[in-house]
Structure formats: C-alpha cells, structure tokens
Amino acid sequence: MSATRQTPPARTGFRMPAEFSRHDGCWMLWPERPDNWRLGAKPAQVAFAAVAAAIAASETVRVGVSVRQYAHARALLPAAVRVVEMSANDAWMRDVGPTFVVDAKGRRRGIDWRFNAWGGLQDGLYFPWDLDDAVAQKVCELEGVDRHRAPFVLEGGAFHVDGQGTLLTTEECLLNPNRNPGLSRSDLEARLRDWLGIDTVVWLGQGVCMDETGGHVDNLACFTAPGEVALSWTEDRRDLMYAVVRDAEARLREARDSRGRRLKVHKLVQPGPLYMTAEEASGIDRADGTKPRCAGERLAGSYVNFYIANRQVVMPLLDAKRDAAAAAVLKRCFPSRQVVGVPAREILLGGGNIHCITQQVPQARSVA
C-alpha cells in the first residue's frame, strides 16, 4: 500500500520531468456521461479508443472504466491496452489524475491536486465531482507510488514544464478566485516551486477563447524541448484569438527560462474557428448541475492539445484544411518522433482534447 505524504515533494528532492522525457506509461479514463458526450458517448468512445491505440504503439496505456462500461470498453480497446475498473465523474485524466514527480535516486511519486470541476460551485462544469477527486489516489495505489495530497486546487492541464526548472501557465486560470481565493501570484509561484520542483514561472495572459477550463495553458502553449515552445496561432485580425496569441507571443519572446535562455516559439496554426452544430448539440442530454452545450457555440479547438508519447506525437485532427500544416510544424518540433493524427472532434465537443484525456507516467530512471 502506498503512503500519503503532506510534505511538498520538491523539499525532498522530487521534480516533474518534461512530457518529452521517457515514459513508463500513460493513463486515461473512459467517457460515458450522456450530459457531456453526445449520443451516449458512443462517438467519443471511438475517438478515445483511437487515441489509446496510437499511444499504445510506444508505451503501456491503462484506461480507468466504470463497472457499467467495462465489458464494452474492453471490447473496443486494443488488447495491448490495460482496462482497470475505476469510477469517475467524467474522463479528464490530465486534470483529475496524479501529476508524477521523480528524484535522482530513481524514485517516483504522485501529486494528488485538489479538484473542483474547474471552478467549484461558482463556475464548475458539473456537480458533484467527488469521484474525480478520488482518481489520483486510486492511480497512485495502482502504480505503487507514495501520494502527496496537495492543500490547494490545481489541474494538470493548467501548467506545462520543460523538465529543467521552467513552468508555463496562464493568469486567466491560476489567478481566478474560483480555484484558490486569497492566494496571490507570489503565493502560487511558491507553491508551484514546492510541489513541482521548478524555479521559474512564465506567465501568459488569457487562454484559448471559450475554453471551459478557464484558460488552461495546455490548449494554448507547451514546451516541445528545453527552450522551445509551441504556440497556437492565427493571422486573422477578426478572430477573438488574434490579440490573445500576440500577447502570448510577446510574453514568450520577453521571457527567460530557468537557465537564462530566450524561448524559441513555434507557431501552430489553429483549426477553424470551429462551432458546435445543431445536430451535435441535440445529441447531448440536459441535466441539473451540468453546463449545457448549445448549437452555435465556439469550440476551443487547438492543435497544441497533443500528447508526446515515447515514439509518437499523437495530435488531434480537427480541420481538413489545416491538419497537414499543423502536422508539419509538429514534425519539425519532434524530428525523432512519428506524428500520428487521430480524428478528435468528438473529444473537442466534450470540452477538451488529446492532452486533456491523457496523463503520462514518467520513467523514474531517466529524468533528463
């Protein structure tokens, strides 16, 4: 049985490695709630299975599935994917699962952030969220690692690290009082240092427009290598994202990472804009306590929301006019990895994308 620790991990030599470091595996959850996923989540399940299959080509994938969906998920997922019975409120493993940290001795631990459905009773997307808040502990138990229960709210999609001491995040998300009222920017920076082992925070402003998470950075920008960042981009002056991405670019150009380097920015053209159709909206059940989804709503589409596997970069296919251009940029960013596209509109309709539904388990023996 794994132990629960209260001491911040960095105080005992642990830090979060970059996503582009070597993994021992990846965790996901299975979608099923009909008030978030259309048509009883059947189309989304096909998309999730395709993501799991793509990642499983280079690392072990484990998928948490409710007892109701276990047999169906087992039949739909490839044999190489491990299916584990696990209850959850929805399927966003990046935000409800543990963030893994490692130390120089080859040990691995999991951070269990407090979760309030991206805003609690004020702005949260659904209620209750108690099953989600228990997922990280379950994953730590199954991985056999000690768990650090954090005393504050944070989601895994709200930050991205380079593995060398630098962290990316947004003011829109972390400074929103619906997460940690009373904590200042400096308070949050201190907690990020203590819990993730970083020493430099690069603050971006807003996240992607209409992002239900309240501006998660993993939909806007991410590290592709030490000193290099992929940034969602548009040249359309009429687009709501035009000012957002230019502000982000200016901040990235001005920033220095933990080793004093200027950041190289790779512009990743955004899809669309994309909108929910009337047919798509009609397939989603209405329920008390859940954010309704309506026809005509803009979707927070972004090619930055990809997953870096050991030998692949698994990217969302969202716009036939721009998928190939986005894949070409990612290939330049990751020349040693195969870029694999997975049709991902069904995931986007639920409020996120490939990075949001995955959580890497870093290899503790290699933390570079």
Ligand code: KQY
Second form
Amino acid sequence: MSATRQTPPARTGFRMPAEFSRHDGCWMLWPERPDNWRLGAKPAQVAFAAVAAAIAASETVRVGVSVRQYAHARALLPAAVRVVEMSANDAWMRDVGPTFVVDAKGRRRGIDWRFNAWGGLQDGLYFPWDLDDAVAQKVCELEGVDRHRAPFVLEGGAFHVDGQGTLLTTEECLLNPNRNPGLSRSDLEARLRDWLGIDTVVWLGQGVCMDETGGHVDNLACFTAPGEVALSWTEDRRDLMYAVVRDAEARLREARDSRGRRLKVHKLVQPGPLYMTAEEASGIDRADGTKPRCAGERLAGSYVNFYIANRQVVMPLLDAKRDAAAAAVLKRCFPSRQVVGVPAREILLGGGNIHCITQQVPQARSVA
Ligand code: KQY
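Shown: the form predicted alone; wanted: the form predicted in complex with the ligand:
What follows is the entire complex, opening with the chain shown before.
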C-alpha cells in the first residue's frame, strides 16, 4: 500500500525533475464523455491511441479506462500499452494525475493536488469532478509510491519546471480566485517552493485566449532545456494573441532563472487561428453541469502543448500550413530526439492537447 502524507515533499528533499529528464513511463486516461468529445468520443479515441502509440516507442505507457470502454480501448491501443480500469470524469491526466517528485536517494513520490475542474462551481467546466480528484491516489497506488495530498488546488498543466529550481506559470491561472481564493502571490510561491522543490518563479501574464483552463502555461510556454523556453507566437497584430505573446516574451527576457541565467526564447508560430465548425459542435452532446460548445468558437490551439518522451517529442498536428515550421523549431530545440507529429484537432476540440492528456513518471536515481 502506498502511504498518504500531508506534508510538503520538498521539506524532506524531494523535487520535480524537468519533463526533458529521463522517464520510467507515462500515464494517460481514455476519453469517452459525449458532452465533451464529439460523436461519442470516437474520433478523439483514435487521436489518443495515436499519442499513446507514439510515446510507447520510447517509454511504457499506461492508460486508465472505465469499465464500459475497457474492451474497446484495449482493441484500439497498441499491445505495448498497458490498460488498467480506472474511473475518471474526463481524460486530462496532466491535471488529475499525480505530479511526481524524486530525491537524491532514488525515491519517488506523487503529489495529489486538489482538483476543482478548472474553477469549481464558479467557472469549472463540469460537475461533479470527484472521480477526477481520486485519480492521483490510484496512480500512486499502482506505481507503488507514497502520496502527498496537497491542501490547495493546482493542476499539472498550470506549471512547468526546468528541474534546476525554476518554475514557469501564469498569473491568469494561479492568481484566479476560482482556485485558491485565500492565497496571495507570495503564499502561492511559498507553496510551490515547498511542494515542488523550486526556488524561483517566473510569472507570465495571460495564457492562450479562449483556453478553458483559465490560462494554463502548458499551452503557452514550456522549458525545452535548462535556460531555454518555447513560446507560442504570432506576428499578426490583429490577432487576439498578439499582445499576450509579446507580454510573455518581455517577461521571459527580463527574467533570470534559479541559476541567474537569462532565458533563451524559441518562438513557435501558433496554428490557425482555428475555430470550431458547425459540424463539430453539433456532434457534442448537451448536458446539465457541462459548459456547452458552440460553432464558431475560437479553439485554444498551440504547438507548445507537446510531450517530451525519452526519445521523441510528440507534437500536435493542427494546421497543414504551419505544422512543418513548428516541427522544425522543435527539432532545433531537441536535437537528440525525433519529432513525431500526431493529428490532434480532435484533442483540441475537447479543450486541450497532447501535454494535457499525458503525465510523465520520472526516473528516480540515487546520487552517491
Ligand atoms: O490544458 C489542460 N491541461 C487540460 C485541458 C482541459 C480541458 C477540459 N475540457
């Protein structure tokens, strides 16, 4: 049995490694709710299976699936992917799964953040979210690691770390009173230090426009190496994102990381802009307690929402006119990894992308 602790893990020497560090595996969930995924989630399931297959080329992938979908998921997923029955309200493992931390003795633990469906009863995307909030505990149990249950709300997509003490996040998301109304910026910084083992927070302002998480950084910017950040980008002055990405760039250029370095910024041109079509919107069921989706809504498309696997970078393909340029930037950022594109519009229609549906299990190594 994995033990439950209420204490912050960094106080006993645990810290979150960067996503580009070595992994032991990756966790995902299986999409099925018809009020978020069109056509009974069939097209999204094909996209999720392709993501799992791409990641499985270099690390073990485990997918949590409801009892109803078990046989179908098993049939669609490659044999190398391990399928385990698990309840969830939707399929965003980045946000509902544990954030893994490691220490110098080679131990690994999981942080189980409180989850409120990206905003609780005020702005949350669905109700209830109790099954989602129980996912991290189950993953910790299956991984055989102790779990630290956090006394505050946070999602894995709301921060990135460089593994050397720096954390990247957005004010729009973390300071929103729909997450932790009683906590100030400095309270939150203290908690991030205590729970993730970081010492420097780089605050960006807004996230991607129309991002229904309320501005998760994982759709806007991420570390690609120590001292290097990829940033979603547009040169179009009329675009909603123009001011957002310029503000983010200015903050990144002013920032110093935990080692006192200036950050190198890699601009990743955004896809589109992309919008939900009438046909796509009509395939999504209406349901009480879920935010409806409408034709013509702008989608929060971004190439930054990729997953860094051990030997691949798995990136979303979203726009035939821009995919190749984005892949070329990622190839320069990750010269030792293969850049693999997966058609990801169906994931975007559900409100996120490849980073949002994955959660890495970092390798734990003892340091003598
Ligand atoms: O961005 C993420 N980390 C999750 C996206 C959730 C969208 C829910 N419909």
